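The chain that follows stands alone, in the form predicted alone, written as structure tokens.
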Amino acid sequence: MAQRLRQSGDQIWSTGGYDTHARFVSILGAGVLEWLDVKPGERVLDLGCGDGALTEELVKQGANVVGIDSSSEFVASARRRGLDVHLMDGHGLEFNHEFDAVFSNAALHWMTDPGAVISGIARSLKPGGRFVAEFGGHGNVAAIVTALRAVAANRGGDTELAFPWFFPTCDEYTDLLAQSGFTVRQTALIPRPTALPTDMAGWLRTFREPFFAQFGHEAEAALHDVVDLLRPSLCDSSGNWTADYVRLRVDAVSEAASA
């Protein structure tokens, strides 16, 4: 079994578990890569690069890419691909006007101080550099969160552990970007019901293990409670599970030489 490490918000990442239960995350990133439309020779920062699957694709397209992630295990996995990846928290980016573009897929919703993240992105970009990202938007996994909260309330747990994310509307995120000197060229809030490669229990173990850890020896029973609540709405008659994803995609340009 791959070593499991605690990261921000006590979220636990395992490259083995992620590859089994959540590989669709990078596969579905093709659309945001099209918005980025990287040019050969451009210097790109991949913010929250995970195991480097999309970082590698950007390199294949001719970009000079630096990746960062807060997970030691993901960084090690990405480096095994031969990528230039560093352990760094997205809330404290350490770059100064050196990138033509900042790219991010399925990571920004884990960074719950978006003002700090956006300020760091602005500092990282050259004047006129662009920021293209996709992450969880308003309404993302709403049914799953509701089931988690219901089980926490029923079992006397902490309902706040059901929602460790930042899922903004297009208007909310546009306002935050404007505060750091960005002009937003396009945004989209995209409903994306997503078929799960395994089942809902696998998704829950991958993305919300800290929620279940609070129940100690009853963690598995709590997980089964959540699955049972979700079965009528997210599982079809053949036993196939779908997650109720909603993604926010954004394309913005930095106006100022410094931010």
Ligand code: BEZ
Second form
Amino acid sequence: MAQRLRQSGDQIWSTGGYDTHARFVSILGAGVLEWLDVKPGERVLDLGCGDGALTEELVKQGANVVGIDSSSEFVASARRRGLDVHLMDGHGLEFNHEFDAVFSNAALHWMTDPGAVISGIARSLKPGGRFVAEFGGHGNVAAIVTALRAVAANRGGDTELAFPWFFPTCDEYTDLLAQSGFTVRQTALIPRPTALPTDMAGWLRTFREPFFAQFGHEAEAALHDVVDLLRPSLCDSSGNWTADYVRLRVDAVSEAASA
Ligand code: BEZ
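Form predicted alone already given; the form predicted in complex with the named molecule follows:
Expanding to the full complex; the earlier chain stays at the top.
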């Protein structure tokens, strides 16, 4: 039986579904690699590495990379790329001052105890090591969240299941990092409306299956309610869907060793 780790909102990952409905996540995440600016030989932790698409890119750039993810399916997929990847929850990082940098793309918004995650990142880094990440920022997928909440309310469901994420502002995240001794060098909140390769139903099935499962045999009807609510704002006249993504990008350095 697959090891069960903490998974926010009981999200279960399917690598096939991710590849079909969300491959753009790693493609668009490539921009944050420029902020990392990795040097050959650096030891890097890829936190929430998913199927390893960007981990592989870091290896190509000459880094010595360890990936972790809480999904056994993603870990298996990343290992098939020949990567050094471990099954581990980002809330319980098991490293001690061994990395030059911690990198993360499109993963931290699934980890809803950011204080635990950030203190683990601080512990994983060598003194003065850098933390460079991109994930969902304040206002991310706001229309989608509002539609999920409306459908939960209309159908007597659990509105909490509509929002299993952490989408902070730059100031909120900077404060959290400062509490663990980080100095933030730059942050950016980047609106990124993103054309979906399939449609909104595919996105919702990939990322919010636990929300719809609460409606039992009416799950499909609830999904169609959400899609109908979103159509006027996120679907164009040709039937092409856009997701209202907003990214928070951050570059911080951990405390240097005291003299
Ligand atoms: C994101 O990458 O921002 C995201 C993906 C799935 C659900 C929510 C947010």
